[in-house]
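Consider the single chain below, provided in structure tokens and representing the form predicted alone.
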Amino acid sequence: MKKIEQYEAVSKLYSRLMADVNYESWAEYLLAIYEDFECTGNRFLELAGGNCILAGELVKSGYDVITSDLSLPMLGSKECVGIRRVCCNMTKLPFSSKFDFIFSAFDSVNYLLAESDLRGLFNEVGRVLSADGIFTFDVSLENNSLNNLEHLNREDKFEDLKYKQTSVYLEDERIHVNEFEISIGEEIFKEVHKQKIYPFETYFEIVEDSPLYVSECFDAFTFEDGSPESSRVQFVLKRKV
């Protein structure tokens, strides 16, 4: 199977798996954070934006959004048409101008498998974040991995595609592995995703050595305090004076 055909199959699968995501509500939550912190500018930057759907919701609200992703094919999806986008690594941002609101969603930060990558992310965001801007991102914690393994081991078929997802949490390494076996006709290939499930405290420790500081940490999709027992948390970071 050609690479482009594999990408199209993966894109179709992810669209199916994310079909229940309410992007409008997610955008409203991010905007509530933005408004609560009284940012004065409206230049937005999304990191690991993927299919651009979340960025599209913010553009509809009138904000100036650039979305970025490491995957050029993802940024070429039909949902990205009309969205300003840049292919880049979130740990090595190619920007010199400042942004007022930087965000990353869908536990994309968990894909940074080494603490050095987290440091790179926070240093780069600190470099391009405006003086009174904020950086917000969500991360998956250990309880999310432990509580969802049964749900994530599944198989299904739709249209001409079949898939089997195998999900394993390697507790000693704190690595969550999702492997997809995808079949189209006689063709079969695999897609493997690895995420690092850092301890809650690690984020605070690494941020402390960056140009940023943790202003708030919420239990995701709420404004209640997050904790090590949360399944997912939403960090809000600001620049140090």
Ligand SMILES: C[S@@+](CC[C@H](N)C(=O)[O-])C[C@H]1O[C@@H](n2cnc3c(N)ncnc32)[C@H](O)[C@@H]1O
Given for the second form:
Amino acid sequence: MKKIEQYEAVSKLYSRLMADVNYESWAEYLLAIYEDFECTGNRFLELAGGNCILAGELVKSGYDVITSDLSLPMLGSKECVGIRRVCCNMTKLPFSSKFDFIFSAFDSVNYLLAESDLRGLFNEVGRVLSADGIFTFDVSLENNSLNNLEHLNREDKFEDLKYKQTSVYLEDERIHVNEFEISIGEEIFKEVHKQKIYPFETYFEIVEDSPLYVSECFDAFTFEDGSPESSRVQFVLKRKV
Ligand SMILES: C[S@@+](CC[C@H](N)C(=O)[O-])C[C@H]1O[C@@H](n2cnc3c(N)ncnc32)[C@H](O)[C@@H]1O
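Okay, that was the form predicted alone. Show me the form predicted in complex with the ligand next.
Everything in the complex follows now, all chains and molecules, and the chain you saw is the first one.
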């Protein structure tokens, strides 16, 4: 199968798997953070925005958003049409101007497999965040991996595509692996996603050494304090100076 056909299949599968995610309320939660933290500017930058659905919700509400992702096929999804987008690695941002509200959603930061990548992310965001700007992102913690394995091992077919997802959490390495075997007709290929499930404390330690500080860490989708027992937490970072 040609690479371009694989890309299209992956993007189609991703849209299918995310169909149940309520991005409208996710956008409302992020906007509530934006308003609560009294961020004055209105230039938004999304990191690892995938197929642009969240960015689309914010653009619909009138916000000035640039989204970005490492994957060109994701940014080529039909949902991205009309959204300003840049293909880049969140650890090496190609921007020199400043943004007031930088965000990343849905475990994307867990795709950074090495602590040096997390350092790169916080340093780069520190470089392009405006003086009273906010960087907010969620991360998945170990309880999420341990509690969701059953429903992540699944198979289904739709349109011309069949997939089988195998999900394993490697506790010793703290790596969550999702493997997708995708078939279209007789052709089969694999797509493997690895996420690092860092201990809760690691984020605080690494942020400490960056131009940013942790202003809040919520249990995700709430404004209650997050903890090592949370499934997912939402960090809100600001600039030290
Ligand atoms: C779970 S998806 C989430 C996408 C989107 N935020 C959403 O909520 O639908 C993770 C995304 O992270 C992107 N990604 C992984 N590593 C990245 C990196 N180093 N820099 C930028 N994007 C990255 C992947 O391409 C993928 O689109």
